[in-house]
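One chain comes next, on its own, written as structure tokens: the form predicted on its own.
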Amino acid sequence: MKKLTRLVAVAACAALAIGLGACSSSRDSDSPGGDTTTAGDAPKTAEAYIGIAMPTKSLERWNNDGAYLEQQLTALGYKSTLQYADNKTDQQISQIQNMINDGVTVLVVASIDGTVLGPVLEQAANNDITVIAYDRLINATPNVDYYATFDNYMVGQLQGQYIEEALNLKTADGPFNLEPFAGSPDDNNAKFFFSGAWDVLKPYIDSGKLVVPSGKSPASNDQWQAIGIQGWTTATAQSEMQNRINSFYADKKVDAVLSPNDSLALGIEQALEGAGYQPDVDWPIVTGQDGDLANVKNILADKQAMTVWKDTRILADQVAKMVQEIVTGATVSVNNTTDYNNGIKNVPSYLLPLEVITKANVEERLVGTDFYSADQLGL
């Protein structure tokens, strides 16, 4: 039957080639290269239907990711369905089940909780559906086939290194007051962000050059969840920062805040402003990630020092390319097969590059690449 299926698929592809010119996208030649892994018994038909499961619309970046990925798949001629789960795991599971029942051939999943999707992905496997984990690794299941993301440990490294350089920690006497935050405890990526930053900053804490007046200083990378902000919510980060300022900063100032992403940074910045901190006077270094519009405006207003920009357009491009390779039975592009273990297997992965955005390069990198317009940023 598999041989017959392959023959039918080849015939379908040939028919499509006559009508459309080719079964593979010309985009392939423009996409980043890398090692490849065989798609195996993935669907070969040109009549593919792609399911996209995103975690929430409440964060700007997921709106951008979902819309751009759907746009790229449409450009390649694929039918797709895009669902947002409002950060509710039961809702995401139900949406994925509906996609399976509707007959999707490939599932792209940005998980809310990467540990609870095992049963529904087993259903996907039983229906010969290939699964791509989108930016967040799906754990504790053999039924995730590929992973596309940015180098999440490097995100934290860049944030930690920025604080290190901005405070001149290698040579300055200190001590400096640091308040660290971590991401949502149910997000697998959050541990990589924190570990990357903590590997840079913790030696300075151990030496006393950095101090954490609130005491919210994990003793090791593995304890990052103790300072995690559930759901990456701006309001929770704002409340937490307000509590730290009110409780521990009556007679001192915050010098730096390690924020793993822009949604937390926004809440932290609102708390700082409410506490009377002023840009160019006593505003601390605040890190971020994603390049959200409100945060880029804050960078221009000297309320945020930097953000690690993950250009979601190239992530969507890469995932669309992987979908194309799966659908056509080609080898699937990956460039890392050893570092992303989900507790059961090393998931073949594609890691994408990062950029640090500061006030000095906003116009060149974000406006110059049409990520934002000058009007959006007030430039």
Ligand code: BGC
The other form holds:
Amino acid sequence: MKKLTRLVAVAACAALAIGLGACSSSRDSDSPGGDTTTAGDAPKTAEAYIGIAMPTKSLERWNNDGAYLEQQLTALGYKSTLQYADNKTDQQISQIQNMINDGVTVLVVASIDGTVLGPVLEQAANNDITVIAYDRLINATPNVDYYATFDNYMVGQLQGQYIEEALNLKTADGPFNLEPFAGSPDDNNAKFFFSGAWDVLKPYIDSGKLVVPSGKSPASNDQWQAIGIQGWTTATAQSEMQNRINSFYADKKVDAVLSPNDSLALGIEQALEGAGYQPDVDWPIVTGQDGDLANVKNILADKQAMTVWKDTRILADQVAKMVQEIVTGATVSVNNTTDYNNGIKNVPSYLLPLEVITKANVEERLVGTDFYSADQLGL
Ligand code: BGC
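Take the protein just shown as the form predicted on its own and give its structure as the form predicted together with beta-D-glucopyranose.
Complete assembly follows, chain above in first position.
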């Protein structure tokens, strides 16, 4: 009941905001009637105030995500606060706690570790705050209301299929040398990425067409954490790749590297470069995800074969739309209610589409849609 009353009050303000652009000013200066309350306990002039918790500024995509989302929310007339937690779970928890204390009405959370937010989200629920998990699902709590993301399993499928086609695995004899990597063990998305790719590649490992000289080849999808790179850091991926090359490739060449995202791919590419691999000579196929600037430049330089592009603008648009629906009491748009179970419930989700970017379509898709300027890419 409490939640409903409050949402209706917030909706009134949002409607005003859309019409008058007024909701970002404070309650007192805004309202001639002051803090009068409705029949329930929510103030009539309650503002929509959106808290956005992002994992880290150190990876390009989260900077883009945060900036676009804030822009969209501001355009809708909502006040927001955007905070980055330096990939530290304690910091993220205290940021969320502060947002709750400051009176946010909706929380948008891209978690660092999707398993540790239960207690703080219980506080959010006690304060009638609606929670949207952004990009990464939040597990083991009933207090996550919606999830907006790209199709995570499909990311891995596209990477696996790219390797399958580029090496012509269906018909070529092989064997080819593959080095697989996985994402951060505490990131719920990373298991989906790995499963999507492994479902394509594992049969070729079983048949001997693909071999993994380092032995870092999970026997099943749920053993992905054994090859996970903590915190998705470029430097760790680089030293892991250097170790594999130094220890297992004295008399062979790497043919393909399954990299789940661009930050890892960058480190892997630095290791390949250091080991003397050359584009157009013996450079292996390297996959990626996100479309980070440095990686797109590497695609143009033939050092990375592809990236699964997540246009952060469509995720921000979708989340801004969901926020508006929540605030105005409209039905919240979701397109998947079956696939994202967080251990407690199926979280109503909105899954967004992905695009494979290669050298052939960088210009059309990334420059043509103004994601990057031609200048930024040296085109
Ligand atoms: C995101 C990826 C990103 C990775 C590292 C994942 O949860 O879905 O897009 O590359 O985190 O930040």
